[in-house]
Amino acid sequence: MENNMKALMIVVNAGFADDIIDATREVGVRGATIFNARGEGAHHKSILGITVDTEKDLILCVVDTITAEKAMDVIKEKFGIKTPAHSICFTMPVDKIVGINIEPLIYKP
């Protein structure tokens, strides 16, 4: 069976996850898991020996390829790297999954 499932990973400044989820729901994303994270860029900041990290949220969604592309377009337009949300996103293939209803995600020619 061929599938077109993708893991859509979105890294965003803390506080914007709900806005991104609302926007991606409008293009077909049905659910997401949000992880608290911290970011560390190429330029490491520290003040008085204390490392200053940026609070981030990592959003994980499993979607079909077309929905992933639509979601990435919305994220780039509304929450891209030049916005206060400062988000980046990428997809990875998903070979197998259990625990969610994937029927609408499986490609049927």
Given for the second form:
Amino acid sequence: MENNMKALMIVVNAGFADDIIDATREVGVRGATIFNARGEGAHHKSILGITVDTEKDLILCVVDTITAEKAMDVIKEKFGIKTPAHSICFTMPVDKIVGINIEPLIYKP
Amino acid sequence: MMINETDNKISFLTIITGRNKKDALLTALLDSDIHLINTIYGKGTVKANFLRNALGLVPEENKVVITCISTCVKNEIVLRMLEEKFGFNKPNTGIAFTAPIDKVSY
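Now that the form predicted on its own has been shown, please provide the structure of the form predicted together with its partner chain.
Starting with the chain above, the whole complex follows.
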């Protein structure tokens, strides 16, 4: 169960999750889990008291260190903080893992 | 109260599997004396058949993400239980991993 895997977490504006999944597949990410969330930041946007533009998608995937770095480069380049996707991603170290085949897979469309 | 890393190493356990296993998993976790459990629904990235998707026959959030904070020893027992009881060592059943945590305050 010991490994050099990373848990890659991507926070992105809602609606861009599928595009990010497609882009990361090309660098070897096999699968991910997406969940919905509400963002809260320093700049609170609201119209007539209704909060707008805070819906986010969280993407969680477990990948090896090299693939995680490749995925982060792709995300930064195509969906970075200056793009409409406004994504932020980070990795967390993984101690132990079960249920995953750790051989990297290169996506072929 | 604060638990330091040196007192008893703790880690953050994340389990991702199908929603149909949620109840059984929660029962098993509680039986294993694991607490601080959170459940989130999510969706996988496997593309479903186009027609089923168009007809709305594919459940939107078909995955469950269960997270909990516990000691490394307990988490290791849970990981073993997931392999033996829930078949996580077989493909397409689920994954689980632990990430280290420095400190917990409660």
